[in-house]
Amino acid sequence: MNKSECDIGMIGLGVMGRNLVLNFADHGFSVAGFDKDKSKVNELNKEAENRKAFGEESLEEFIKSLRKPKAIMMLVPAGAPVDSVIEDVLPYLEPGDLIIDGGNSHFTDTNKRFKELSGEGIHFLGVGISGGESGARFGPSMMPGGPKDAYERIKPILEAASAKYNNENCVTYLGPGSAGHYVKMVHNGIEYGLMQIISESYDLMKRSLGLNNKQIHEVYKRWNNGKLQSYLIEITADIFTQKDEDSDSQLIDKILDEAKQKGTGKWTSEDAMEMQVPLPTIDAAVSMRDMSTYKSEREQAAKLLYGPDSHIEVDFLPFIKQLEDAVYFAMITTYAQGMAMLGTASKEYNYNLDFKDVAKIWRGGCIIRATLLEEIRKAYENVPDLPNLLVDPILSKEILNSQDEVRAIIKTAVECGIPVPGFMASLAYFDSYRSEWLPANLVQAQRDYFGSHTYERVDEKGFFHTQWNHV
């Protein structure tokens, strides 16, 4: 192949970057790759075979291989590595060239880089990518944001490489600036919430019902054939069949109960708090990952603190059906929280998001893909400015039909001493959102009492302060 006319370049040839290079090449595009780690360059060259893709060990030769105007995608860790790559390539670029950040960068960093590169005449796109290594290789969901004309330049490449759902591409232009990375951040926040809910259902089946791994596998497998059909439920079912290579046990029983995180869930919670958007399920998921890391303290506490017997005697099938409905309830409310946050952010940051398009590109390729997302897409297609998914006529019925089940599951968990903060937070969100009155009037009174922060009245406009009676 002609090494001076590549359609796009990729910096960062780890699993994600290398797989995306091969994906692009499989769809007929010529791709150059670069990585400071020569072994990764060699690995790409080995895997590329007869495809129009190759790796370069020299950054200068890599950039020379790109046709003008140049398009360079980065798939490197967020933060300083992204800035380092930009600093390295900038001397080789000309006005009109394009840099694409395909990593999980914080949206504020994307805004800063966009502004700085615009001053140099360089276009910059922030593209959220979801689907893991398999998605990168065979079709991820991609969430691009930045200048629309810059997106149009690489649109054919991204559309060809993206996942497909009913023959529709799971990629679309989302909005200006950091819109793409912001949507990806919220996607990951929703992912945290869903994973927490599923883990709580596992805990109830394992500790309360005493089910073995094979039985738990069968439950998740059956759920994945119904209304809970989703990538996360699918892989959860698979996990319980995996044997440990070093023992006769199942692998799940050998994995330490400490969950790591890269920060995107925390970023979601942090920005939601800045915008005053409630995300209780996602917040609970972040907190429980934090709690899981206190392993040694939990082990010591378990010797001192005690609760009720975690095992219960119930009819198996009715309980599993009840648990399935509770998971569905919590899934809907988690998506509702994430989409509500996007609604506020779209206005706050002038993204002008089309929410049906967000749901549309999440239906395939990404980690949170689920049958439910088609109903979410329809909800926004019917009412583009829907304030919350809980008031959609279809989804509200689903929520109402499963609220008794989630209440029962929470009651059972409380009686067994099993922590289910995800389920609890989801129900609290629903109960709070449907409450015409909340006790925030007392909070206003307390703030005015101790800090003269004033309060508002139900019968008169304005802000008021009272000299409270100190008893």
Contents of the next structure:
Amino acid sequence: MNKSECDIGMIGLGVMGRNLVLNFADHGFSVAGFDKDKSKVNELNKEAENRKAFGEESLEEFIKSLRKPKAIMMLVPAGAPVDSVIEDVLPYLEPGDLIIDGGNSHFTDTNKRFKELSGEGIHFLGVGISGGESGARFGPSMMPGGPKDAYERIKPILEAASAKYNNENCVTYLGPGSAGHYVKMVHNGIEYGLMQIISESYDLMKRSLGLNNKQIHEVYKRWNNGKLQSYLIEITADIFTQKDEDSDSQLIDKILDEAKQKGTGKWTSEDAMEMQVPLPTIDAAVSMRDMSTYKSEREQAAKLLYGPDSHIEVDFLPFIKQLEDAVYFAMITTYAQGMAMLGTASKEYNYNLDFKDVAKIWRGGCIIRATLLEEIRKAYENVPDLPNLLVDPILSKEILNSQDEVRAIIKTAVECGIPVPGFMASLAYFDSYRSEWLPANLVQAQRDYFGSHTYERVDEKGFFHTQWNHV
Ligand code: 6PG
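Requested next: the structure of the form predicted together with 6-phosphogluconic acid (6PG) (the form predicted alone having been shown above).
So here's everything in the complex, that chain up top.
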């Protein structure tokens, strides 16, 4: 192909970058790729075949092949690698050129880069991209943020390459500055919450019911045909059929129970705390990933600390039905927490998010895609400034109809000594959100007692301090 006038360039030809290049090219766009690792450039050149895509080993040649004003997307690990790519390309760029960061960058870094680059006349977009390898190749969900006119320039490419849901693109402009990366961060927080809840349901099926992997696979497969239909339930069903190549076991039983994390879930919890937004299910998910890494300590503790017998004798089908409802309850409350966080962030950071659009572009392509998201989209279509999904007329019914089940599942888990912090946090979120009164009056009294921090009264405005009776 003619190696000039390319529509877009991609820096970072790892799994995500290379597959996105092929995806863009499949939709008729000409794409140049660059990576410092020559083997990745070769890999792209092999895979590109007769598409309008190619890899370049020289950054200079790569830049020369781009049509002006240039549009360069980068898909490199978050943090220092993003700054180093910007530093490398900057000398070759002219005012009006566009850099798109498609990685999982922290939103504060995106704000900083946006400011620095606009000083140089360079446009900058932060685009959250979800869907893993196959999403990148065949249609991810994309969450763009930054200057609207800069987005308009690459809109045709992103729209063509995005996942489709009912023929609608799973990409839309979300808002200024770091809006896109922020929404992607919260997407990942929700992802953490959902994964934790699903893993708790697995634990109950495995240790309490004593189901084998084949039976567990059947349960998730059945769930995926019902109200829990979602990408994460679908892949979970698949996971339980995977054989280990090196033994007679199932692969799941050979995988170490220590979960890794790149940090986006933690960032979600951190910023939620910063803004004082309650996010208990996501916080619990982050904590449980941390707890999982204390493997050797847990092994030692297990010799000393005992609990009840984890096995119970119950009727299989009613229990599985109860568990399905409990997962549904926790799933709704997890989305509710994430969306409520976006509500606060939208005001705090002036993103001016349209929440129905967020739900809309999450319906396909991304890791948290689920049938439920269509209901969530409708909730915000009906009431754009809905304070919480739990008070949507339809979703509130769903949640009310499954509360008995989540309570029953938690009781069983407590009796069996199975940790279910995701379910517990979800129920506590619901129980506290629906509580007209919370015992925070006592917290206020205590603060005033020991630190003269004052308190407010129910019957009079103002701040009060009392000389408490020290008995
Ligand atoms: C996605 C994923 C993706 C990645 C996570 C994994 O939306 O495609 O969220 O971004 O797989 O970064 O995150 P952890 O390593 O933190 O689990």
